[in-house]
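In the form predicted alone, a lone chain appears below as structure tokens.
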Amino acid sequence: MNVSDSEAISGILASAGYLSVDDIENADLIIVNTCAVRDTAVSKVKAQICRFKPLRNRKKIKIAVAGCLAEHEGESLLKDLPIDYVIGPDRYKFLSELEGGVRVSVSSTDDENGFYSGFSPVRKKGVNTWVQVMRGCDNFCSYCVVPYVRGRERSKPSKDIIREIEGVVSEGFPEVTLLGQNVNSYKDGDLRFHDLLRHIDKIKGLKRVRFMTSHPKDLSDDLINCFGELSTLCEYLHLPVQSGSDKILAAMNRGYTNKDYRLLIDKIRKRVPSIALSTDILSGFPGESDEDHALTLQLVKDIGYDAGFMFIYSKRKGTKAASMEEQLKREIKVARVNEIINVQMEITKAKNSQCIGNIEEVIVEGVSPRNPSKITARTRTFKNVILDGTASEVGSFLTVRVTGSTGWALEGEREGV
């Protein structure tokens, strides 16, 4: 979503006749898009705006602080950090009416649902695009930020979706992704997010759709339904869990049990048998016990993810569960969350040592960053695949051999070389 966003912001200045700068020491403006969803990257952004100082001090350079972190702080920031604007993330549209030596805080409103659909990105040169669909969320699980710096859901209109796409088709893009703090509950009118994958589905020259993120209480089996039966659309699905104990997932607000849970991923199983699957968990949630933390463990090995997201639970300003009792200490939380995580580290070997002997149609992304003799490619099942090969062949499609593993990468040859 930050990626997007900050591709937005670029698009916005370049249209007020501001030019991109690879030498930061030539900026007139540095912006720092910014998150605020957990404690470690709140702790980086201003690390990082504070390395920025010298050259402020130095160079008259502006820097503006945009983002979740500028909403969810809003002009405190100008007070603690050396900083010239701050701005909300449906607010960027102002960024192109700055002027030098004003300092100015610019609050997050419904401003044209923060789509920004007067502007086009400035996306980079690749395989793979973003686009949102929606924007917001209503969920409001006890730990987490968004629905307060990122507002309400707001849905973009399906014609303008369908519009996007078809421009970034035209650009060679032959993948996108779909975004949303939960896309699950798009609707436009009558048309629910299923209804939008089938209608993405007939674009012609589209190649690939995956999307993110999918909460488990929306999961609807129309939707499920859309695996093995649209051709766009990739044999891969992120499904946040956050715990695997019904206690803790009640006290985070997620609507959802343990049982829930795994008869969701029984029935997209059965679906599509060969999906993988990849979900986030958050470690330390106030109140967790021994035994939540088991039944965490448990489900994890149960389903088998192939790959999955580990953090940290932090308080979050504003928030249900920062008021909550039974704050963990911070060395538990570490334990915990270190247990699970080199447990799903043997279950993505594992499910990667199964690839070995499948044949695999891969679009190639890149060079590899630590071999130029090598390039990177990726499965429809969002397994990279490291091959021979060059830099003319980014964007194509292959068919591979899957023939190794490295653990985290797969390995693969040209199938009929």
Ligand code: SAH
Second form
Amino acid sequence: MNVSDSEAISGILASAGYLSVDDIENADLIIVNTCAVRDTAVSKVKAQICRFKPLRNRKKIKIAVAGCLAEHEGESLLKDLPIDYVIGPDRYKFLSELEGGVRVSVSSTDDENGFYSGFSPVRKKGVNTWVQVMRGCDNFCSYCVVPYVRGRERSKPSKDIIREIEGVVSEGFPEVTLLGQNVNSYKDGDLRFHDLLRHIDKIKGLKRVRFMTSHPKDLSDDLINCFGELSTLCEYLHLPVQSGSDKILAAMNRGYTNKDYRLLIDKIRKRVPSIALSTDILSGFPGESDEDHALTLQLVKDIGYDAGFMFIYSKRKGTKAASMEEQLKREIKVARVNEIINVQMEITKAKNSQCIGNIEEVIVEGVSPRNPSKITARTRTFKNVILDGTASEVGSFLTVRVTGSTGWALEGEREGV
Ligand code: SAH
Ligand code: SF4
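Go ahead and give the structure of the form predicted together with S-adenosyl-L-homocysteine (SAH), now that the form predicted alone is out.
Shown next: the complete complex, the earlier chain at its head.
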């Protein structure tokens, strides 16, 4: 979401006549787009901003803090950091006025829908590009700062989404990832997310569609039925579970149980047995006991995700969980998250080994950073395949046979060559 927002920021500034520079020494303005979801992200970005201080003094460069940290900490950042402007995620329209010295206030009011529809994002060249279908979140998971810093849920009109995707296809992108904090609650009048996918599937020239993030409580049968039916929709689903304990899921306000989640996965796999699945796990939520942790580990083992993103619970100011008693010690949280990461690492390796022998359609994404005679390509299931090739092939579709696995990535050879 932040990469996509940065592209929107670049588009807004480009339309106001700003140019981007390769060397930061030549900049007049540095915009630091930030995340506030975890404390580590916040500490890192603050340390980075402090490193800009000598440059700011020497070159009179202005610095703006954008994004969720701007919204979360607001004007106090002007006191705490060597910066000039603070601008929240729904206020980027005012970025071009910053030069005039306007210090834009931060707030998630609903007079701004935040879609910046009058501006074209400056998209990073490549195979995949991002298309925001909704912004904000109404779920209020008790640990999460997103609803406070990104405001209420808003869906982009479907006709604007279709037009945007037609535009990116004509720019040469074969793949889009539809973005929203909870795409399953997308709503444009009577049109829901699964209807949107069906419309998008008809766009000429578009080859692949992915979306994130889905909330398990809202994953409808209509949406599940799109898998395996719509030719553009890739067989990959990111479905964050967060915890395997019903007690913790309830305290997190997630709206489903361990059993509900397992039934949902069964249903999805029955529909598309080859689907790749990934998850987010939040370890060390207040009050999480050894038994709760064991339930999460068991769930991770039983589901057998292709990939997982594991996070240590981080207390966020203003959230319900921040005031819960029984905040856990850091050592416990770290030990638990490491245990889950290690279990998932083994599962990912085993899953990748099972792919050996498969024939896969891949899109070439780039040259391997480790070996210039190799290229990296992506399967529909979001796995990376490394094979012989050249930079000129970026964007082309190949049929490959998976010949091996490095653990994280697959190795392959062209089929029929
Ligand atoms: N809307 C998406 C993503 C939200 S943020 C969703 O619901 O899945 C991405 C991930 O960050 C979450 O899935 C959660 O695992 C993690 N996260 C959110 N708040 C956190 C916190 N306070 N501490 C640690 N991780 C957190
Ligand atoms: Fe945060 Fe929950 Fe909304 Fe995701 S669904 S952004 S975790 S509040």
